[in-house]
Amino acid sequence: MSQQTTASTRMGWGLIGASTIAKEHMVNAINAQAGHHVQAVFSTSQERAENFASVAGIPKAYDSLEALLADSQVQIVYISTTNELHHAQVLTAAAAGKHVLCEKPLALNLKDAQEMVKACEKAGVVMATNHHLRNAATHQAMRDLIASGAIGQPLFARVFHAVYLPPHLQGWRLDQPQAGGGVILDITVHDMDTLRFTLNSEPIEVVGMSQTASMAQQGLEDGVMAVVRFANGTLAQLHDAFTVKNAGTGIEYHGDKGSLIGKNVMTQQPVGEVILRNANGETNIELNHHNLYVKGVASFCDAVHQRGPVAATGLDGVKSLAAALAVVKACQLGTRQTIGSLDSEGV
């Protein structure tokens, strides 16, 4: 069962995984939240669950993930870990009656997701996806002109998304593919997120191919390029790599009518421009830019307080691993791949 929450709960939230981005973003959006605090961090090592608490200033920190879930101030967890772990963690976790936000892509193959989905759901437990993309005030700006109608009807989108992944973040990442690495579960799925929540549409199929060009082992791939038709029509073409240092990021998206142009959006920060391009010209879209990941946290603790729906939920997280898994098989197999074709092995 899980637990009773209001809006003057004062709410508890575990950490499992002492990673970067908890590290960096996580704890200052959840602490951000009124009523909510992060009660403790869990990491297989002891020593780097006390350092992480003793700088992020978290009372507890634990080595095992059942004292962690044992603990009764806690009543959320936010899920960071490699991701070949988030599968029994969120399983285990809601067992245990605590809400989940969890880090993308939810899995390595979409039985396991649905599995997480579903158990969450059994338990009575709200589940979320940490997309953060589609919580920046550039993608939101982006769906609501184009639902408006300010492009006509949208025909092509191109997402650029090559970067260079720094030397703290290479690890796993680069070489272990039983961790899920690689730039396709890294920084595609990403991208089939915020297409997705920017076209209101689902993807339909891919074709891809995939490359290895400095950084990355043991059969994983550094940089990829695909193609993607989705439901309403619209092409979308995707350069994702962790090999570009000065490419910067954006994203595209063409109508009938017009075009709407983003540029350096495709970022953890609250940065980024959007420019409508029709026939009266130009015009540089007013944007109230603000932390993503403090939104995005906002938005969760409205859904476990009932007050309103999360931003990416677990339902999300599958469909954007989906198209994600989609694009690894057409890469690998030289063939168009459907969404929603993939057997349970997944890669």
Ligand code: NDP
Second form
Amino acid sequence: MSQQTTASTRMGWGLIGASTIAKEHMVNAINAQAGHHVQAVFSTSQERAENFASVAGIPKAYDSLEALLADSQVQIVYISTTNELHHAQVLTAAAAGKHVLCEKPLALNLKDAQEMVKACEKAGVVMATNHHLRNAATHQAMRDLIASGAIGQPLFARVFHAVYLPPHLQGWRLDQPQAGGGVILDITVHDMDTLRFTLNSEPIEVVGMSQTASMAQQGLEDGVMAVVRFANGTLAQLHDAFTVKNAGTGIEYHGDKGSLIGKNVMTQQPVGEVILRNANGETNIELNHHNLYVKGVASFCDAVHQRGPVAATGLDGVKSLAAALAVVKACQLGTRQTIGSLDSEGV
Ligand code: NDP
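Moving from the form predicted on its own, what structure would you give for the form predicted in complex with the named molecule?
So here's everything in the complex, that chain up top.
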């Protein structure tokens, strides 16, 4: 059974993982929500937990996950450990009756990701996947414009997400396959979620080629180009990398009546611009930028208080993972990979 979640309850969050994303974005995003605060942090190292807690002003620091989950002041957990740990930690948290916001990729394989969603359903707790890009004003505007017919029938999408992995993140992503390293599980999984969200359609097949240029080791890739076919007929071209310093990011949607150009939009920051180009010329779309993580956590809190849906569900996380894993396999085997349909019954 889930814990009591009335709007008047002050709700405590437990961080599972003393991670960079928690430190740089999520503590602030959680503490920004009325009636919510970060109550505790768990790390495998007590020293790291205490240092993290002290810097972030978090009341409790644990080196035992069981102890954090036994804390009656923790009703919600945010899981941002390395990827191979998400599965077991979600199962344990759900069994303890905690609502779960989990980082992407949900898991290293589809079966584990599906189990995570089922475990949360069974426990009656809210589960969401922290796909931040769908919270951006830029992507939301493009989704609305496509839905309103602004570009006509979408035919093509192009994703420019080749970036430089900053030095402080040049760790497990580059040399730990067992932790779910590599650019595809890190970045392509976000592209897939963003395209699914914006096109309101599902990826059905992929081809791809990956690259190991200079940073990745142990058989991992640090660059990839892939082509994805969506159920609505759109072909999407993805370019993702850890190794490129000066490309800039973007996303484009090209339809039979117009094109949308999103510049500097594949980012954690509330920035970027969207241009609609059609027979009438170019229009800069007016945007009200807001913090992507604050918005995502706000939706999560709404769901906990039964006021609305989460931004990206557990099933969304399963689907983005399925598509990213298909790219991994397409690159490994050099063959086209079909992505099965994953409706809620399939999960
Ligand atoms: P980090 O490498 O910063 O943290 C991951 C784990 O590494 C931590 O849980 C921590 O273990 C361990 N760790 C951290 N610092 C040290 C250290 N000095 N020595 C030894 N171990 C250490 O990962 P990220 O924050 O980059 O990513 C975490 C998760 O979040 C991943 O699943 C990633 O895919 C996702 N992510 C999502 C983003 C988004 O926008 N949605 C953006 C960035 C990442 P312990 O907890 O035991 O201390």
